[in-house]
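Okay, so here's just one chain, in structure tokens, the form predicted on its own.
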Amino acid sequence: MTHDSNVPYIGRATSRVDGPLKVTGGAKYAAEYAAPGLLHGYVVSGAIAKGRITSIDVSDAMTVPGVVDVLTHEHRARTAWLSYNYQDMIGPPGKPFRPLYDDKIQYSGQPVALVVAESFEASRAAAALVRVSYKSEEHITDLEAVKGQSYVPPKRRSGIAPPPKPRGDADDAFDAAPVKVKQQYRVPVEHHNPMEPFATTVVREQDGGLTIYDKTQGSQNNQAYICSIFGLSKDKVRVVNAFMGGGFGSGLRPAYQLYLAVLASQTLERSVRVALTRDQMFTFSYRPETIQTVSLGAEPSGKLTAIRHHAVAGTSHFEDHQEVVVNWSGLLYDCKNAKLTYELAKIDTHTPADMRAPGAVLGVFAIESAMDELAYEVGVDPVELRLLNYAEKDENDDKEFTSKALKACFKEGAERFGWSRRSPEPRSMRDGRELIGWGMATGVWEAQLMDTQARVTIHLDGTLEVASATSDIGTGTYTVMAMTGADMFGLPLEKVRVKLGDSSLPTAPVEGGSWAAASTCSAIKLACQALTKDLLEHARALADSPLKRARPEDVVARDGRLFLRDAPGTGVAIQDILRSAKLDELSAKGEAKPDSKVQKTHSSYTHSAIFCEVRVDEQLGVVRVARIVNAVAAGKIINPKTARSQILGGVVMALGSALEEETFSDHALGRFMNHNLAEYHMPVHADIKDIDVIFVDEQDELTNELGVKGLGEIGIVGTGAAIANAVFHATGARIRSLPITVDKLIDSPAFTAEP
């Protein structure tokens, strides 16, 4: 099939370019490269929540066949002395963790011991003849116990926007308002479960020289914690991440493996690999506890006349770990008078870590709970109350939107799903034995442009090369970036080569906060229209060129030509250019940044409305989830197909916490108890039905150079709430406490109440 170069690749629907690598096996993850004398290292995790190591006896595990070493706070190479050597680009204020650093126990499962052999059998048999004796002190791992003493969390380098300052006086407008709801809502802790544990291949060169392949989002994060914490120059250090299987903001810091990895090459100088166990991935990087209480006063007809939002986060001793979790009342909804608050608590975990929509899937889920049971009070439908207090404007920071097209998502996702036909009483509709339930809820995450660079090549054979430090974490990063090169220079996808998830590759922000496609390919535009100028600059030198008086506006780039825009017939072959410039290849870069005085003045946000139908079988409590309608507003779409599976990994992710995912604690240990995936329940196949997934239109001039906002992260956001809503429109139940398990359904009077 021949390309067309005049029908331009962005919008159109594009099988990922990385596809064959992946069916295949031919992409390589961090624990799949290979090294000369590579040795293998497995952790020792700690078990004990909090207190002190008194001994570790490793004289066993030594005489195992193989073991080279056992690496422990009291032998290991010198690292750096200081906290702040430790800090990443984007971790939360306070001291972060440091592996080995002493003999103090801050969580349990905590790194205490890493045996290094020469295979990863004898490391593991090793690792299980360590002896660690302790000191215990009390620990508390219960938000509930320590709620009372939260606190504001501090703001210095927390890149986390605050809560706004009041507006109005909430207190007083609840007090007096003639409809009040006032709830309190939870969402338990829930881990990361990404297909590819965590794991860290270091690669010792001959000039001592480090090659890093690493589970991360982040590839020049990575690098300048380890540069930073073993005293090694840049030129020295080269993290690599080019396939990642899956994330989800587990990797957005660097995780614990990578710093004994490193360790552990710097005291034998040897390579080595560490690997975690899917039990270890389990002691950390998970989505916090969270107890939130929504106030809501209104006048009789719906209209809101007061909103407050308070939440309790938990967080470790050790750092102040913060989300926006209720800062998306304000937004969301006209009101005059609002109060958001969040606050932390200490508990003796490990810090929790960003989870796909982080702050948002909690305070969604809050808020859109609350509007559900206020259009139950007053009696109108739940998507005309949403109408009734929409938003023109963000109230929060009085900003104008770059754009909003919310309702048009209220407006089709409504037609498709066949709200109208919804009776609006609880256990109204049913089917046999099976109480059927709609509800819906509204979706919203920050669209937002990073500081990113990218390279592009033109090469004398007519490849095009684009290339950037960005990582792609399975969102379809290196589909996105081929297609923007390509239709830039007019060319067939197959002559675009991308290079990413490399630390020496141009300057590129962490992959999260669904940035990465907006960020990414608008420095590749901009990368290719200064590769565009500078072809022209040298296309002007040639011997009675026809573009001696062009512009660089006046010129395209297609088809291996460069030509006037005006004049398709008159240009040059951009090999000839090439070629009498006795070049090989010509780069160029570009940078992206947002727009300081749209800043000032707009704020650019992804929304959604989302539909979804249950069915609960009102014997057994069982809920199934029939069919969801996600319609999505988020500017221009580069490419539908990847764009659509986003949504698509939100919805289940989503459903997932609503109905399933809960990490348990044992208090008296101080431990996460279902640290399995046979015993951490997550959607499966049989659980998902239909998924519809509508894009409406929205044009966006503002946000960035090609009005495109991210999808990694709306998916997610608000579909809880829409399932929770659905359950008691089936049921009369109101869970305000995720997940809905079978327990928490029957044990409600409401369920249980004879009709």
Second form
Amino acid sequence: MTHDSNVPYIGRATSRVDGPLKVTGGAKYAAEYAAPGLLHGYVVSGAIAKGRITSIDVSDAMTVPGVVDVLTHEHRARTAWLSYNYQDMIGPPGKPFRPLYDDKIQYSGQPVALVVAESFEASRAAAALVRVSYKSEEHITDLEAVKGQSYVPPKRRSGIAPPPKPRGDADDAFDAAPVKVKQQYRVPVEHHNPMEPFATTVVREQDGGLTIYDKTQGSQNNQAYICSIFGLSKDKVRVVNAFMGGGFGSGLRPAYQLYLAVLASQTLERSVRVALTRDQMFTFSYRPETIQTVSLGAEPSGKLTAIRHHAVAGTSHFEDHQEVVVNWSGLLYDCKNAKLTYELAKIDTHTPADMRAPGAVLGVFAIESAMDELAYEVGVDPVELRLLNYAEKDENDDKEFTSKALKACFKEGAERFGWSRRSPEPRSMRDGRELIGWGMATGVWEAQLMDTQARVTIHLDGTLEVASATSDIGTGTYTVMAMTGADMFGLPLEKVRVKLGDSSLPTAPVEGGSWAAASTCSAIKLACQALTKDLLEHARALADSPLKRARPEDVVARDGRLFLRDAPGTGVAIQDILRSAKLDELSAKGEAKPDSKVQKTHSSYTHSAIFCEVRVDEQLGVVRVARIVNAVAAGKIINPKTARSQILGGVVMALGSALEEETFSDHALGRFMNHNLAEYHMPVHADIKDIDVIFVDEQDELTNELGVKGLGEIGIVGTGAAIANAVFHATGARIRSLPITVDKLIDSPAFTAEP
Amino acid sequence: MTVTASDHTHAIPIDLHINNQPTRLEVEPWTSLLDALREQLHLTGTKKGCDHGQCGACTVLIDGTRINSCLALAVMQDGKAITTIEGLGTVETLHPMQAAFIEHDAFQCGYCTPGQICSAVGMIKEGHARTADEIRELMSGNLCRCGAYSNILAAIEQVMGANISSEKVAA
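Can you swap the form predicted on its own for the form predicted together with its partner chain?
Up next: the whole complex, starting with the chain shown before.
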């Protein structure tokens, strides 16, 4: 297909540029790089939740043929002393966990030794022979047991907004409200479970430098972490994450196998790979269990008069992990009185981590369930109730929205779903022995732009390279970067090469928070503008240059030419510009930054309206999600094809959260029990029926210069509430503790009541 | 091609036809087919997601039948024909299922993808799936945490439709 450079890629459904590599097995992930004499490290996981290691006997392990060494806290290379040196860019306040640092056990499954061997099989066999003795101390891993000792985190986590100051008097207003809803909601511990287990391959280069192939959402975050701990300079440490087999937040912070692999490599002066097992994937990051109370006061019409939302979330004893859980309630609805509070309680586990739409999945499930309860209380349609309380501005921070097309989401989503045909009474729709329920909810996530740099290079052969140290964790970053570069230089995609996932590239933040597309593509646009300007400088220097008097704003680059926008015939071939300047290539950099002026007066969020149909077996209580319509307002959509996939993925994970996912603890042992993919239930093919994604038109000229808001999180937010609300509509049973499993429905008097 | 196990001790020679290439391999009896493919042959397109037969990322075709290579010992495959994702097609000559996965955006991170594709090819050959629900059921051993299920279904349906119309066999 020939490319018409006048028709931009941005806005057109475009197949992934990295697709051919991924479908042929050519895309290489962290554990898939080879090196001469590569050693394999296997982690020995600790058996108790709290206490001390009294001894580690490695004598049997060392007899296994092929075993080279067993690293423990007593036997390892020197690393930094201070916990400060183990801080990473994303970590919350506190003292980060330091693997193999000393004899202290802080959580169950903590790595206590690393067996290093010539083969994977030898390391695995020997790991089973390492004998660790402990002195246990009493532990508590049950949030219920410590929620009474909750506290407001004394030091806030960078980048996480604390709850806004209360507005009005929510307590008085709630007491005086003619209609009240007050309920408790619980979301359990969930694990990210990306398909690729965490792994690191450390390759020792001939110059003494380390090339570290690592599973991470941020190569530069992990580069800085390793340099700080091992006292290495950045030019000796290169972290590469060209492909990442899923992150969902679990790879924002350095995972412990990175540290262990570098430690082994530094101790033994060999190249080393450490890959975690699936059960070890349950030993570092998870979505925290959160107990929330929402109190809504309203007029009989449904107009809100009071919102109170209180959350207590679990965190570790060594760090105060914080998320934005309760703020959404004050943001979504117009209400004069709002009191939002967020506290933590400490348990003997590893620190939780951000997991897809951290905080919002929790808080929006609670508020959107409560709003549904209010809708039945006052007898108002759930969509109408939300329109009645629609927030035209951000009342948390007293700012305008850069854009908010949520009303269009309600309208288009409801139409596509057929919401007007809903019978309002619970348990009033059925098909044979299946109860049918229709529920809806709102979703919201912040639209952010982070400081990001990019470099673009035009080559003599007419190709363009776009580069930034950002990551593509499956989100489609490679493709949107290529599309942006292609549009800026009017080139076919085949002529654009993308480099990302390498700490040696221009500075970019971790990929997370839905900011990568907006930030990286903005930086590429700026870099392309700078490159066009530099090309013009060289073009003007040509003898008899037709662009002698042209200003940067007058020219465009298209199809390998630089020419006057208003007189396309007047221009110069870019090849000729490079040749006369005796250049093989020409590069320019761009840096995107948030507009602090806009931020003073405006807030920027993505929104969605989710409509869901569930079918519940009347006798068995089995819930099936028959169809979901998710209508999203996220500004400009760069690539509708990968954008739709982002929303599909969010919806699927929300379905898991609503109906299937829970990591169970044995609190006596202080240990997660279902640490494998057979017993940690997450959605499979058979669970996923009809998902319909709508992107409503939303023009936003303020959020950033591309008008792009981001899509990684919005698909999951609110979708769990829509499912729970549909289950209520189907059955009359309100399940406020996720996941909504058969046992909870069967135990609910409303479900089993005879009609 | 002959590949020797990194260690000395209990290696047993086997002959495999991997992606139509006769391959002599020396493996220890406890080495899984998955680890032999990834570590000894550097065929890393076959993925390790759980090592317990719970996720399907390691799916390959043995004599045309889909199996979890993490649950198969390499030493037991002597004389077998094994097709991995690398043998189905290349970037230049994609298998129709690979092309359909790209067209329908049937993956995101790409880690479960080789297993999904091998599994889909094997499933079609089994000949049991006739409806969307049957495809969903018979593909449920292949997990995708990115949630690309709808698009994977669309890709498989497209290939099955093409097969029906042109009466071609998938694998």
